[in-house]
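Next comes just one chain, in structure tokens: the form predicted alone.
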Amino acid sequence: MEKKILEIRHLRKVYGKNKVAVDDLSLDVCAGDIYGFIGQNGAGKTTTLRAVTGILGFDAGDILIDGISVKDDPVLCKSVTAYIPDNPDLYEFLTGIQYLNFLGDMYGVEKTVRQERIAKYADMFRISGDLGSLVSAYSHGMKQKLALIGALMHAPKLIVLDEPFVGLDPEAAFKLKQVFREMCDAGSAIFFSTHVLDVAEKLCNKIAIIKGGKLIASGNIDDVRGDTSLEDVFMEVLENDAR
């Protein structure tokens, strides 16, 4: 039996008096998915991630992470998760390194671990030269690449990331898939948003289609796609939509 990381259950979060961002959203994430969740801008893509990682409430259901409710124990939850936005806000008055055994602080991970994953994720990033630098010196690329090694230095059980691959160079974008499969055959969980279907296509085992608010899909990817490509089952999903 598969072990579920993430349990997201009938998820509804509403913003001012009607406005339904996330309508009665259902779906698990297990150990070793690599799940993407597409949609339209605003489709309430965002909305879910934040509800997950604890960022934002939610007005019904519930979010499980390894078992523990969100709303019951939240620090737990978190301390097992790592988000990575599309836009990572960080603290430009640090150095990398400061940045970073800053986050390894926060979340008690041992010296020597600390330090190891640090060299191994920012050789893999080609950020290693950079990490003595400010952060308000860094691009929105290096930026991302310290915010993913942020993310991954305590070894989270469930990774969550908005639009992980905009921004990143080819040669990056190509590691972090690596990384992706290596956290996943380790036991841990990926799930990300993309625009990017050709991504999800070769990349994730799962997709999660979101419209409106609403879950018009979710599955194994060969499930979804049937016979056709991702494409074609997103663009019918638009042109239903449409009619």
The other form holds:
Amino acid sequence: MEKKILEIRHLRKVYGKNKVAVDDLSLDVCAGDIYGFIGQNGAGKTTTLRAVTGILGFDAGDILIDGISVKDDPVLCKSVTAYIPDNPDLYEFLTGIQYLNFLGDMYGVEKTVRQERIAKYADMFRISGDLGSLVSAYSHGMKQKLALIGALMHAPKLIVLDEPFVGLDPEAAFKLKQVFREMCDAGSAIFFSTHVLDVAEKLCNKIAIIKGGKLIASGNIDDVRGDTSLEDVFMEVLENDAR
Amino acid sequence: MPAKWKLLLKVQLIGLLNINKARKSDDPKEKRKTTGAIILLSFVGLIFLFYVVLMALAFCSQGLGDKLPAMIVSLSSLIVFIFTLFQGGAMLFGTKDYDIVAALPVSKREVVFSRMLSSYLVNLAFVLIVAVPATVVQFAYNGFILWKLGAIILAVFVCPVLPIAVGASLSAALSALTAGMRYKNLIQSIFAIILFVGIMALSFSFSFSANSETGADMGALYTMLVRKIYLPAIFVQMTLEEGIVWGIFVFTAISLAAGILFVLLISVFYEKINTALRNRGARRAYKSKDIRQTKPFAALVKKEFKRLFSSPAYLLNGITGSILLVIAAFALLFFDLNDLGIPTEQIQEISRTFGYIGVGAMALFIGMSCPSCAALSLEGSSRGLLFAMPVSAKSILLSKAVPTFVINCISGLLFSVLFCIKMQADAVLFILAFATALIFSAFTALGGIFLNYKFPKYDWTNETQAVKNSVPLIIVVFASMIVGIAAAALAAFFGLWPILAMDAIALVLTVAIFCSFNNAKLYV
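Switching conditions: you have the form predicted alone, so give me the form predicted together with the partner chain.
Complete assembly follows, chain above in first position.
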């Protein structure tokens, strides 16, 4: 049986008095999964991802990471999770290396392991020479790469990413996919939102479609897609709802 | 269609005052927070009003009512100048919305004008809080004269313009000069601190020289002070005291001319400075070095200190009280109790009373230094990064209180040592001064972050909005002023007890706040 890394149970989040952002959403992400989360703008993707990472409270349901409830022990859950938001607003007053060291300290990454991983990923994403510069001097893509290195540094069991491919150059996007696969082979799980259906189709083994805060479809990509393309399925879901 | 600067101003004020969050949000929590903030601010405002009225009454009862408006103009102008200088160019340059605004079909002149106007309105609000009650008291005491009211209104409304123009010009010049430098923020902060210390030193020297020049004549002393603190206020004085009507018009003309000149001049360089600031051509090739590993809490504290020193607006607004305390401590080196000509048998008694008053005043200055009351707000759009880390909310909040505690402790203890030595203090005063420095440093640090936790402002476009115009800052600064002044004044009559009571209350509140952090939760 597959080991569940992330279990979302009947999640419900309401903003204000009555704006239901996510309603009765349940899904499981297992070790080795690259799980794509797709939906229109405002469907509830970012709300779900933020709730999973423990930075947004929710009104009902529960979220378990590696069997531990985010409600009961948020700090422990966060220690095995990495989160990269859609807009990499990093600490601009730190240099790249200071930022990575800060994360290393926060996640308790041992010094030699830290150095080794920083060197590996910084070389891979070609920003080694820029680590001494202030983050404020980085382009959007470079910030995205730095955020990725920071997320990978503590070898998390679960990586949660909001639109990870936005702003990355083609080479970095290719390498990121490689890293995703390596991490999953090592037993981690990836849960990410995307609007790029092609990427989801080629990269993910599982997919979930969310609309108006409700889960419309989820499961193995072949089961969800059937004989058509993911794009066709997605459009069909939208059209069915419009009728 | 309204002028474009009006639209820009409207958007800036909406952001500055958080109007939309209060009005449009259907989240009951937001409504409760807004109501709570209004109640707290009203309470602080009422007490402040009480103080202004008392001060005005004291002025009028000494027959100095006529000097009050010019004194208000003079002191307000100095404070507006210092506040503007402390924004470190944040009012004009390096704002997060620069790209949006720069892409709009609006002239640079209108952009600069709208930004200056928003700063003017904030400063005017501050001047009005002091001027309106003081003027009412003055007229109640001396009788109402219509033309004088007109002159006072004109003086009050134009008085922030010149200090804003000069302060913002100096900040702009500093921003332009340091734009290409790697440590530009630190350099800007150091320059602004030097300037601030220089101004304070000059003010002190003016006060002393005015005192010696005018002897015991209080009227002449205040006239001298008004002129020396802020020279253009001389024209306000001419009109209101000597009846020379053109004086107020000259004052108005000088202020407005400075404002116009500022807008015209800065709009020429506006784009260049912004571009230079954003290019940040200070990259260096990085070579891998040995790294140091620390505990999570230490890493958080280190980050907080880096944040504090990365922003001139944050640093200068945050540590003003500490700087003043250090200046006062060093000024004490030139003070000798024996030079006051007090009979030897009375020295011990007088030094003890002065000592208690000084300890109360120290609490006031410590309360004025509260970077922690903006520390959480400054996380802004990157707060998700911090809240997602595997540390408790308590650790995050406490780490944000540490810089405030450390800075206040250092300045407070330094002041305490020198003050107690110069006051020939006994053991009781020594212990009281040290305890007050420690308790108030902890109280200010934890109180600041507690208020910021309750009233965060994450959606700012420039740091000044989070640092200077926040509910926590207003509450902390005014509350510490009220408590400090009250304790110092009461200490003059009742000695040790008011200070002890103040310390005890602060200690209880500090412990309560510390314990409340056990249940804190930080969400985006």
